[in-house]
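Single chain ahead, by itself, as C-alpha cells, in the form predicted on its own.
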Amino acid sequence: MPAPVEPPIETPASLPEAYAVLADSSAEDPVTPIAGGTDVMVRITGEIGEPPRRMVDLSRLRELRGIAVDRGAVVLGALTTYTEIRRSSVCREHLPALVEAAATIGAGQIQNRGTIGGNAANASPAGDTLPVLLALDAAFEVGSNRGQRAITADAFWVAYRRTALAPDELILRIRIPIGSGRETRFRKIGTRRAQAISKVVLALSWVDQDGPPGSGRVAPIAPTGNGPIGTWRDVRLALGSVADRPIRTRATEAVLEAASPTPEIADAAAEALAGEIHPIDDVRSTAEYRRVVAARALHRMIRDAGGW
C-alpha cells in the first residue's frame, strides 16, 4: 500500500468561512470537502483515485445538520449520517425506503459517520442512497459565495464520479417531497448480506392512482389471484452499479406506468430493464450477472407490490 498524504486541511466554523476556502478551488488545483471521511480515507491511501491536494473540514457546520419536514418536503441537512436517518422518527414515517437503503451501508462505525451528503458528493455509482434519492425526485439545494441554487437528482450525477456540482459549491441539503401517496420499494444485491459495496441496487417508485387519497399503497391481490388491484403512475426506476453513475430506466418506466402490479407486466419489465441497461464487467461481478439480477429483483419487486 503506498504511503498515506497528509494534505493540508482547513476547519471553518461557519458556512462562509467555508465557502471562503472553496472559493480557492478550481479543476487544476480542487479543494476536497470532507465530513464522515469514510470516502476520502481511501483516497487519502492512494487505494481509489488520486489523493486529495487540499481538504476542507465540515464537520463544524451546524448550519448543515438536522432533519425536519418543511413544505411538503423532508429536509435533511448534508452532514445528517446514516445512523441519524435510521433512527429519525421523520424518515421512517416517510422515507422507508431511504432508511433501508442507509442500513445496508458499511458498519454501525461507517454508518455513524458517513453522512448523506458526502454519498451524494462521491458520486460513486455504488452509491446506496442514490437509487433513492433518484428515485424519491430529490433536489439538492448547494452554496457558494456565488449564493445559493438547486440541483435536481436527475441532473446531479453527470458522470463517473462527477456531479453538477461547481469548484466552489457545497451540499448544504436534500429536499425530498413527501405527501403524494408514494410508495418505494429499495433492494440491494452484493456478495453477503452486509459490508459489501453493491454488485446491482434499485430503487422503485410509483403512485398508485387507484388507492385510497394519499395511501400510496397497492391493494395486494387475494392468494387465488382475484381482487383490488392498483393502477401506477408517475413510476420511476433507478439503479446503481450498472453504469458510469445512477441512471433512471425511461424505457422500463414506460412499461410499468398506467399498468398494474400483475404477473404479466412484471414479465413485460424485467424484460425490458434486461435490454436497456448495459453494465460492465469489473472486480465485483460480470455484466452478464449484472443484467440478469437486476432483471430478476425488479421482478421480484413488482411480484411483492402485487401481492403474488
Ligand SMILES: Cc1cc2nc3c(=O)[nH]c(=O)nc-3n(C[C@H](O)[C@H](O)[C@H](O)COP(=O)(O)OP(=O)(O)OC[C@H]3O[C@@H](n4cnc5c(N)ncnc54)[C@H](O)[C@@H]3O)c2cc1C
Second form
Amino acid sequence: MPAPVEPPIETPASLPEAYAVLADSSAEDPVTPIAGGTDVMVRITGEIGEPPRRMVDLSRLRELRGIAVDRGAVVLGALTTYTEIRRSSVCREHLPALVEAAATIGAGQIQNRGTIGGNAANASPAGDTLPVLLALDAAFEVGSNRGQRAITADAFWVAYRRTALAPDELILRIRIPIGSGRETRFRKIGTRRAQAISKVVLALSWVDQDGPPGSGRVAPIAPTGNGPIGTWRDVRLALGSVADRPIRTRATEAVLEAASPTPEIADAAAEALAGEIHPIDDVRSTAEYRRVVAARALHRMIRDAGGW
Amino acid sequence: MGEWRFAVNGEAVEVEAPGMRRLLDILREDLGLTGTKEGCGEGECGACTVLVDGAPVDSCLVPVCQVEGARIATVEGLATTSSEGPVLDRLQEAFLEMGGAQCGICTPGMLMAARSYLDSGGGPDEVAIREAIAGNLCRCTGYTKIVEAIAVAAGGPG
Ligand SMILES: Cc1cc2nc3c(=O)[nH]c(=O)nc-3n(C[C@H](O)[C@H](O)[C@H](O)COP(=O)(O)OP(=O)(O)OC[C@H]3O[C@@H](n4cnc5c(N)ncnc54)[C@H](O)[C@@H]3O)c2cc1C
Ligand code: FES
Ligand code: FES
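And the form predicted together with this ligand, for comparison with the form predicted on its own?
Okay, now the whole complex, with that chain kicking things off.
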C-alpha cells in the first residue's frame, strides 16, 4: 500500500475564514474541503485517482451544524452525520425515509463520521441519501465569498461525479420541505446489510390526495384492504446506481401520477421503470440485475402502499 | 505542520505533524501505540477502530487536525494497573475465555467497537451485538465466538 500523502490543510474556525481559504480555488487548482473524511481520506493514498493537493477542514464550522425546523422545512447543516440523523427526533418524525437511508450507510464507524453534505458533494451515483433528497425535492443552500444561492436537488448532480457547485463554493445547509402530507419510501439493495455500496437504491414519494391532510406518515393507505384506495399526486421516483448520477425517472412518475396503487398500476409502473433506466455492468452488479431488481422493488413499494 | 493537542487514554498529548496525517499513523508512529492495527487503510475492515469522544471511528479515515481537543481511547487503555500488575478489562477476559481472538489482527478494533457498545448500555442481545461490530471484519473466527464473548462481557450466560 502506498504511503498516504499528507496535503497541506487549513483549519478555519469560522465560515468567513473558510471562504477566504477557498477564494482562489479553481477547477485547475482546487482547494478540497474535508468534512467527515470518509470519502476523501480514501483518496489520499492516491490509489483511486489523484489525491487532493491542498485542503480545507470544515469540522470547526459551527455554521454548518445543527438540525432545525424552519418555515415548513427541516434544515440540516451540511456537517450533520448519519448518527445524528438517526438519533434526531426531528428527522425521525418528519423524515423517516432519510433516517432509514442513514441506517444503511457503511457501519457505525462510518455513520459516526460521514456527513450528508459530504454524500451530496461527493456525487457518487451510489450515494444512498441522494435519491431521498431528490424524492423529497430538497434544496441546497450553498455559499462562497461571492454570496449565497440555492440549488434544487434535481439541478445539483450534473454529470458523473460532478455537481453544480463552483470550485470555491460550500454546501451550507440542506432544506427539505415537510408537512404537505407527503409519503416516502426507501429501499436499498446491496450485497450485505452493512458496509455495502448499493447495487440499486430507490426512493418513492407522493401526496395522497384523499388521505388525511398534513399527516405524512400514514401507511398503508388501505390498512384493512377494503377501504378506498387513494389517488396519488405529485409523485417523485428517484434512483441511484442506475445511471452516471442519481436520477428522477419522470416517465415512470407519469404512470403513477393521478393513479392509485392498484395491481394494474404497479405492473405498469414496474414495466415503465425497466424501460426507462439504462444501468451498466460493473464490479458490483450487472445491468440486467439492476433493471429487474429496480422494477421489482418499485412494484413491492406500490403493493405495500396499496395494502394488497 | 501544526501542533495538535488531545488526550489519549486519559493522558494529554501534544504532537507536531501535518494536519492531514491519519490518526492511525499518529498513534502508531508518533506515539508508539501499535495496538491499533491497519488492515485495509480505507474504512472497510475496522481493524483501526478507536473511540473519539466515546464514539467508534476508523482511525485510518480521521486526519489529526480533526481530533484537536478530543478524547481518544485505544486498546492500550482497556487494561488497568493494580499493585499485582495489569488487570484486563472484562471484555478482554471474555475474549480469552470464549476464544474470541485467533490471529489477533481484528481484535483491538473489535474490542474498541464492543467497548463503545457496552458503554452505551448495550446488552447480550445477539442481533444488537452483530450490528455493533458490523464495521469490523474478522477472517479467522467466523464471528460466533466474538459475539459470544461480547455477550458474556455484557452479563449474558457464558
Ligand atoms: C467503508 C465505507 C462504507 C461506505 N458506505 C457507504 C454507503 O453505504 N452509502 C453511501 O452513500 N456512502 C457510503 N460511503 C461513502 C461516504 O461515507 C459517504 O459518501 C459520506 O456521506 C461522505 O461524507 P464525508 O463527510 O465523510 O465526506 P468527505 O470525505 O469529507 O467529503 C466528500 C467530498 O465532498 C466534499 N465536501 C464535503 N463536505 C462539503 C461541503 N459542505 N461543501 C462542499 N463540498 C463538500 C469534499 O471535498 C469531498 O470531495 C462509505 C465509505 C466508506 C469508507
Ligand atoms: S484500516 Fe481502517 S478500516 Fe481498515
Ligand atoms: S482473529 Fe484473525 S482477523 Fe479476527
